[in-house]
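One chain comes next, on its own, written out as structure tokens in the form predicted on its own.
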Amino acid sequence: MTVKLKVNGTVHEVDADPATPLLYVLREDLELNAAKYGCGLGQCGSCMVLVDGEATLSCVVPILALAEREITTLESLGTQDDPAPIQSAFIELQAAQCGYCIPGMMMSAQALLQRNAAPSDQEIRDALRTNLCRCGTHMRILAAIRRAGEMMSAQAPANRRAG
């Protein structure tokens, strides 16, 4: 069967199972491999995407279920040259360590900046509940969120300007 899905703005037609869920198809047929698999259980948040804009465990939700939405991958957020605000205080920040979780965390941590730029850190906490990271390296992970709404707030200002 053909599932059309739009995936960072571009609407892809997939010849896949309409249980198939969403990880399978960015990682094997769209070959957007930011969204890891992890533990193919949504208890990891490795897999984490955005749907409408809100965190989603790409390795539980099956494709039928996503027609008619729009789906955001952490390729889509910015690129090496001119990196996302949630991308560059990652980096800033050295908030990676393995790197494994850092796709998913980026995009719960981006989910919630996109509501609230100026989060306290139990907000953070609370947004990251499904992403687990076994590096240790949360206290950066959590500075980096703070610092990358930071930026996005000094951003905002510049494209109302703009607009």
Contents of the next structure:
Amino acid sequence: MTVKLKVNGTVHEVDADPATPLLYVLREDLELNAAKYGCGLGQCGSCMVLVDGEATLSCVVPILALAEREITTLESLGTQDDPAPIQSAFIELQAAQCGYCIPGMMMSAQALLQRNAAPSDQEIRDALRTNLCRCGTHMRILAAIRRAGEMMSAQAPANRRAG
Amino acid sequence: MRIRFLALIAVALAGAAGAFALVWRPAMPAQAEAQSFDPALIAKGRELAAVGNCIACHTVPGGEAFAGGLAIPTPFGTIHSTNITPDRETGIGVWSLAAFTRSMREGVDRAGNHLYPAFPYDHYRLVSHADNEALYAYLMTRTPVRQDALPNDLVFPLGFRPLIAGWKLLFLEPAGFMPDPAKSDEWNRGAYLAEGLGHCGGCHTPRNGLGAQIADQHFDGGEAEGWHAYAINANSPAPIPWDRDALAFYLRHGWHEVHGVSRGPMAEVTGNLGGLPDSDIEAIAVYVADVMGEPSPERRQQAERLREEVGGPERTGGDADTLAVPPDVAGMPGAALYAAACATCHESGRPLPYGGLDFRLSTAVNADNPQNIVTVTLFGLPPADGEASSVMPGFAGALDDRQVADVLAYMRARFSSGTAWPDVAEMTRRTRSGEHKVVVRPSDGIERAPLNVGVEVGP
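Could you switch over to the form predicted together with its partner chain, since the one displayed so far is the form predicted on its own?
Complete assembly follows, chain above in first position.
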């Protein structure tokens, strides 16, 4: 069965069971591999994407729930040559170790910063409550998100990257 | 004529004197500084404060413990909890033990003002003098926090505190716990804790139009911070009836294999009870199980069937496709959503508290009021900070109101024999928007200020 999905601004027709979790379609059909498969139970956050700007766990959301919705993955935020603030900040502060959780961390942070570019540490911790990291880079992740918020505030008038 | 006039004046004066006697309470003298307390008494007070769940109302999420200021929505407007740290100016630092005891038993502050019954003195009146002494010792040895109480925002004319005296005249029973000599000591201990400091009825008993608990509907189900507090009497909607052992396990651990995990305000209650001795937990369980009563033979049979079904081979399949679902239910619009979003955890066969509950056992799915399952579907179960806990992702970002209603309609049809819930989409809209205020917190313990991960709304 064909399902229409709007991912990163482009409408894709995907031939899949409507009950398929979004993550599988992103990775296997659309070859967007930033979102990771971690637990498959919506508990680790490595599969995080944005749906209409809200951080959403793609491993537990079936594609049939997402018709007409704006799905945003990390790939659309920036490129290697022209990284988005959240990506630049993670690079600048070297906030990744193994890196597996980082795309999910970035997407949770992106959803937060789009609402509030100057969050308190408590607000960052709350927003990333369900993003797990086993390497222990949490303090650098917090710093990177604060830095990304500053960068986003600085470039806000141009509104360069509306997620 | 003249005599009649004098008589009228006399009656009016007597009336005024009566009203004055009813309403007026004296201020109590300020307590001198530098009290010291026996550490054993403080430790006992800590346990009792956990039973009373004092921290839940007297702490703003993320703020200083016991410093007050939490906005408590009531049908009569918003009440802000007060600072019960021993700060001498903004807290209860100048309260004597006598003033503290009077507040617990009569709902009057040190200065003589009547307190609103959001402070559950209709229960705390049962607390013994010895226990009040321990609670006092515990609270007076907390860190003082300077934080003024916020003004309440109540509908006219309830801002006028002397009216509370009238409420007390109607609804407040005399202080002191009267044991039932026909029952065991354990039962009486449980009744003392559950009806007194534990104030179970504060949430689990419905209230009348004046906000007082309806005496003849004891434990028949009520509301707490936007959650439905299930009936915990003979009308309990649990698919498998509670018994003493299940209650004790649940109160001790915050979950039970055939009932699920505690959540919402109850998660704080079970989190706090963690510090209590087993004997007190057992006593509460004995008392509440007795209030629930023996299930009818029919209900017991149903429960036995359900136990076999749930423990049977159907459960071990771990795949939604292997379960027998009637075709009319399988064809419902929520079926595919359920299979992808819910079944991965809830049919995984992974044991509680980390796996999802089999919905055939779910009180939320079997209750007539769907508020709690709407809330959990939207906001999930937030993990506790720094300790292992159950966790469920919220689906507010992924599912719209119609989709939530569809998936819940499917679950109701498939896992409950109850009739379909009306207007779930509208309830979902109101819960999502904050029009219906609901507080969703992790199940942290007593010293940690809880966070609300539900929708943030103004006071």
